[in-house]
Amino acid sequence: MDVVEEHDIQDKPTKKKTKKQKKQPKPPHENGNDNMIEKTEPEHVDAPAEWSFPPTFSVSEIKNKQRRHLMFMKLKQEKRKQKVAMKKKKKKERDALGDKAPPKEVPKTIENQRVYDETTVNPEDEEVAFDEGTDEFSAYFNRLTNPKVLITTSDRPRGRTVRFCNQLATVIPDAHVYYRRGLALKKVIPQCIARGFTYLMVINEDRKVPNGMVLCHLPDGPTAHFKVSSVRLRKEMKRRGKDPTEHSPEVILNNFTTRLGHSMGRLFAALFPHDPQFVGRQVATFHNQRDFIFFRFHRYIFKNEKRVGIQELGPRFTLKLRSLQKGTFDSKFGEYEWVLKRHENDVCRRRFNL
């Protein structure tokens, strides 16, 4: 009894032991299969900070909204810096070269990829100069008529288009603005040609918003009518100058290259006297770009031989012909010389009409 009793007690701490021991993993060296060791432990890498996202990120990927716009003003920035830095570069290059320098590349554009009008005009051919001597606006640039203009609107006019019409009063000379009073244009037309109107000029309003211009040339016409958009006044503009003056303004005609384009330029130039008055020092400008016709009217000085100073007085709008009919309006009977159909002439973005 005695003798088991001491195998017991000898047995008892072998087991606790056994129980607190671990396994420990053998060395590499000690095994003999290094191969298997090499493929099956990962090799940790450092990554440079450019591998923070996997190649194929993308900012819209990021569900946070307040995370994803951070992270687009990030990557719009450094877009900005990489372009800011290549500029630099092909400016030192250039400039490196000095006259052996490659010329520079011309970025591609809408105006430059221009599809080609066979109606482009050319001001030395003697059809064009024999259809300027012989059209309705010859009287004109002959000097025989002086233009005076009949400013009215629709309806009930509110009163952001009375004010529209004010202010296009004060731009162009010799501009008079009427109550229409319920009348017919078909009416009007009669009554302005008697007092030697040369313009009628129609605002349209919708929802208290000048939206459109009809341009009539008294007496023997054409009509032209525009949407009118982006209308801003005086009041609404920044950094505006003084209210413009009572001098003759001198006009600019940008952009109008095709017969259809010609025939609105000489329209736009008939509404101002043949001579301005350079004292004055105001610009009246009608720039044409992917037919949509944008008029700003400023007043500039020059600061030296080679700085001038420009100072926009107001209003600003832009046009979009809508049609060009002959003779004076008549929305029943009258012929259209052009019109414009919006499915056919956007087929082609490279294709205008002005």
The other form holds:
Amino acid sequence: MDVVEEHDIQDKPTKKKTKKQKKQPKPPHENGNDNMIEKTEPEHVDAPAEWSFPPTFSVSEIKNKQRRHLMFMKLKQEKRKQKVAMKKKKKKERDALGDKAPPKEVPKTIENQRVYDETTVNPEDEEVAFDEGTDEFSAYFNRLTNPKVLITTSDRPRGRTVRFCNQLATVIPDAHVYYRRGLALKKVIPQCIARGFTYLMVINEDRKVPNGMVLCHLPDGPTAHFKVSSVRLRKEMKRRGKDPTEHSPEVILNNFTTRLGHSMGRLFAALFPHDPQFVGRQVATFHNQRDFIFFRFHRYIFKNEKRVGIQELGPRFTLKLRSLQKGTFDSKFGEYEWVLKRHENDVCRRRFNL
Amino acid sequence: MADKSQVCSVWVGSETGILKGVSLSKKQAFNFCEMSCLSRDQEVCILGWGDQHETEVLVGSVNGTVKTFSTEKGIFTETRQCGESTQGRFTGLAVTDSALITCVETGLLRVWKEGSTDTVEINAGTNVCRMRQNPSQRNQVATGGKENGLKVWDLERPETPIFTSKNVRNDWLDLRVPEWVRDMAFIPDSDKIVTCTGHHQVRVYDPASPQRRPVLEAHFGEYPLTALSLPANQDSVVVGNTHGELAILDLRKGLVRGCLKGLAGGVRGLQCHPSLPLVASCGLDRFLRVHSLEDRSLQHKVYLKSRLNCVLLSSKDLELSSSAITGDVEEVKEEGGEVDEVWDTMEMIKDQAKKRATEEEEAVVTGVEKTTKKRKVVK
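So that was the form predicted alone. Now I'd like the form predicted together with the partner chain, please.
Up next: the whole complex, starting with the chain shown before.
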């Protein structure tokens, strides 16, 4: 018996679970010949192993990697079995109760477990309303200016970025794409202001793929720097509709709850003209989830009062805010209203800023 | 209103023109303004104490008015027009026996005497970023700005400054080093002045020495340093930059002693407590934070809904609760007594930990405070 036990513990490929006696695991010693014999023995018993270890024992204390792996696998299988057994039991109880069963519990997701952010805007807050009413976007929201966007890239853009800019220009009404001839942004900005532009959008490119965006609100407004990922051009979209028309789209801003989120929402809203043309049936969506902003552009059609069909047109991309700077673009000397500090933000997985 | 303002130990001025008082012991913030007549041209640029006993707060706004707020009565008692908005924002406000000293961005430094309308005027150059008063010799002020070096003025002799600094030598490419003084402070018990610049340098000048160039120069970070404050005891300085990085620098060698974490936006106002090792910071991320200088941990974090421009700390003990909460204070003292015999030397730290524990039970707790509590217990 003893010999079998020891071999059991030593042997990695042969998972022998023959007669387990309740004893401490003995220090192993090699018995090379016996190993070969053990392999041919039948596979293991279904009764789970019950050996008693000292309470402080953990799988990670075994120094031998293969033995440790074996023990860990056994542990996992144990756990999985227990989990399946629990589920079966619960299901049985549920069926037994029938109608009187308690309602199904909502599974925990990271969005459910989100830590309450104290900067969440309360709609009736006067101070925040005043702050927003008199900030840099107030000219747009009071209908004093119409948006006019200049889209450009970093110097010498490659095919994908160029196509992305052109598609963005079709999505945003009154957008103009200009080639960046290696010009400094600080010199471009006064010229834009003189020509009546309200936004400057610079798509940064790295290795032929767009990966960043600087969005600067022009007269004196905030500059947001984003990381752009998952860019899908029109060609790559499945089941897409025809090209977007010149009609102004509606804008949907989802889930921008905190104060910073509100600023971002206003930033995106001010890109589009005030009045959407419902004739065009186009809608641009900025959906915020877990601090990532997903941009989608759809055309919708109401089949009847309750059912809508949508077709995705246009490019799709994801944005993540890296910094929000007060004033026009000045990365060296400007003052930052919010900066993403990765090591401080990554501490809690359930805390978000937007 | 009066009882609210008497409890407040930290005063903050915001961009929306609201003066906010924060009581850290009660964990509450109060707005002192009239909501109906808010406007952006009342944006608070500068705060200062009106008198030695810290019963009056002077609030300087963009439109050139200086309002006096009484902490005992809880209302604005007086408004003075000290210049127009065309002359630039206030960059410094100070009080000497019955005279008010104001300085604006265009360099006009004026001393307004009580009663009489004429003022003593000094032209401190253009683009002045900051004016500070020497706390030990109240008739000396220092000014500095962009391409405008540090100058120390004596108000009794307003024609020429008593000390003008000289720019450092040309760098290794033989180019002139640009200078941009953002904030300065007088080091107590000596003649020295420490300044922080927009080119991430911290410099110490000594008017007593024959050299007009800085005696010590230190660098921190890559972004402009916007605010500076001297802690109570040691020879160190706390600086903040536009990226929200706060650091404690040692003035003996010019090395960084440590950074204070937590800020996400540019630092606009920074002040160390006169006696306790605490520093209050406010900035563009709309939070007021109080850090402890000893272990660099966050003690308090308050969300104040507008962008904050300046902060003013009162000299009274911030942790001390008011008479309304005597019950908790007694409880704290009892616990401290038990532990006294065993941890004699550690008494101060333990007390603070216990106090923080009771405060947490009272009101909203931030996650950071919880972790600091855990750290103390483990010690």
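Please read these numbers as outputs of a predicted model, since none were measured by experiment. Numbering follows the first chain given and starts at 1.
- Which entry in N64, A269, T109, H247 lies on the hinge of the chain, given the rigid parts move between the two forms? Between the rigid parts, the switch point is T109.
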